[in-house]
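In the block that follows, a single chain appears as structure tokens, in the form predicted alone.
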Amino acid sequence: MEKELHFAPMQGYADHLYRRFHAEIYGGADWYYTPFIRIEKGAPRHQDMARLDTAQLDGTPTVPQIIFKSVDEFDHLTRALRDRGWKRIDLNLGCPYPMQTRRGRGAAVISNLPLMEQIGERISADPDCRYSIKMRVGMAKPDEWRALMPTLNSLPLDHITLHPRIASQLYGGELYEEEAREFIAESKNPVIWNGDLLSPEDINRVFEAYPQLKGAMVGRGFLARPSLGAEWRSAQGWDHDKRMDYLYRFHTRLLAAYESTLCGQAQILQKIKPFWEYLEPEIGHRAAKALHKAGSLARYQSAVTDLFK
């Protein structure tokens, strides 16, 4: 069986432009994941709704992700996705910044054993929309995951996310691969890794060390090198120059893109400007300096070029 490549949701870097650019220009990855959906005064935020209804129009194969609390919340949202014609969700049980886990969302729902058994009422069903969980090893200990374990493995899920960490060491820090490796051989459904994979070296160690794993979900490894997917399914590296072509190609479209809906140099520059925050190892640092510290559009403009001439 073929290996899947996820792209995984990054609040604040990949946002449906970045993704759109990403499909057409380098590809690689079978899906792309939205940023998290959330309730926001009693409804689905607004513009988290209109970028997916832009995300549904230019084709990108697009899997949205909605954080909950409650049923209540999981019940608006799912409907609300599905009254547009969704029919892949993703429910994030992974996300470990207190922002979110305090208020009882993310990795905090792995403890949440009554919740988890709703929400598993309501996704058996719904067997016309395919439904996965994007999930951490625990909240605050690594074995969390074995109490819920019943729960995921009586659903009918297309797969499982997992990212062998507990919410406490946010993306860093060592990996639980033991608990994974558990994980994996106790789950009935598929299993997809997400964690520390840089390269398509890192890829195909995890492939080669858990060779019954659907596939693999990558997002800051996508940001330092988006052409990662592509050279993973060439068995191909791309060279320095290649890679610095392609990324001038997504950059100039990116950057013209923001430059068409946003309203002044501030907004352009807060948005474009993020996209090098991976990248300094591919770029050095004097590049990635100059362009962080550009306060201009026309400064920023200057930085560019003198990266690619």
Ligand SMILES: Cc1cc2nc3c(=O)[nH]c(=O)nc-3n(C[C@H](O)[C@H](O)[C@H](O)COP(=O)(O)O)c2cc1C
The other form holds:
Amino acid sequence: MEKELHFAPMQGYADHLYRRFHAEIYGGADWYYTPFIRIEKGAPRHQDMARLDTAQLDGTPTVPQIIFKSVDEFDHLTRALRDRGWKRIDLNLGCPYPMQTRRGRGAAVISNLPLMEQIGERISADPDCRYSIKMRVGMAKPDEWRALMPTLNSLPLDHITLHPRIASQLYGGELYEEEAREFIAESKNPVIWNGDLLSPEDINRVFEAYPQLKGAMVGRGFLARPSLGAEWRSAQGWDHDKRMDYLYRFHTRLLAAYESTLCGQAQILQKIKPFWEYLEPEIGHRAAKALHKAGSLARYQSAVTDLFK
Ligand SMILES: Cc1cc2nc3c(=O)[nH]c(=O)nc-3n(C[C@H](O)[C@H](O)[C@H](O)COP(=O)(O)O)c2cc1C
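Having seen the form predicted alone, please provide the structure of the form predicted in complex with the named molecule.
Let's see the whole complex now, leading with the same chain.
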């Protein structure tokens, strides 16, 4: 079966416009995930819901991701999504930040077995929606997933995306490869690998190491090399000129979209600058610094012109 490639949720980097233009210009990803959607002041944030409506209209293959600490929050969020016609929902059991985990959300849910049993009943009662879970091997210890596995195995999940780190590692440090290997072997649900895939070779290597995988999910690798999926799929690397040509098109469309939807230079710069953060190896230190330092749109535009001339 052909492996799937998923574009990871990347809060602050891959918003609905980024995802849309990425899909249109590069392709190569089967699914794009939203950053987590949460309950704020008793309801899903209006802005998150409005952006989802836009993604639906654009036709970007999008999976909304939710973060929750209770069945009430889960119900509220899933009802809002199901009412809007969403048929796939991803559950965040991986967020490592104390802002969320202290309140019992994200990676803290991995060890909340009673909550996951109740959530499991909800999932089993909603067969028209394909649920997936994105998780770490544990919050504090790398073997926490083991206690949750019987519950996970009783659920009809579309897949589980596994990031083989614990919360305190955030997104760096050693991967728990052995735990991952056992997780993949014990899971009755399809597993998608997530973590540290930066090149087509990395993606192929993980599929060779774990042939049972349904696919791979890539975050920072896509930000650093938006052509990664297209290159991997065609089994053909792109040279620097081709990558820069596509980058120019991608950036031009994204900037134009921000300029037409946002008010004021500060807001536009704040939204567009992260585009470059992972691209320094591609564009070089000098260009990256000039883009980062630009204090006005005019200076920013001039740094962009210098980069692509
Ligand atoms: C800046 C940033 C924002 C992220 N936002 C989310 C998020 O909203 N939801 C989520 O499940 N993971 C989020 N992640 C985690 C990524 O989806 C992914 O699991 C992580 O970066 C590891 O994959 P990678 O090595 O391919 O980047 C974020 C990671 C980073 C670095």
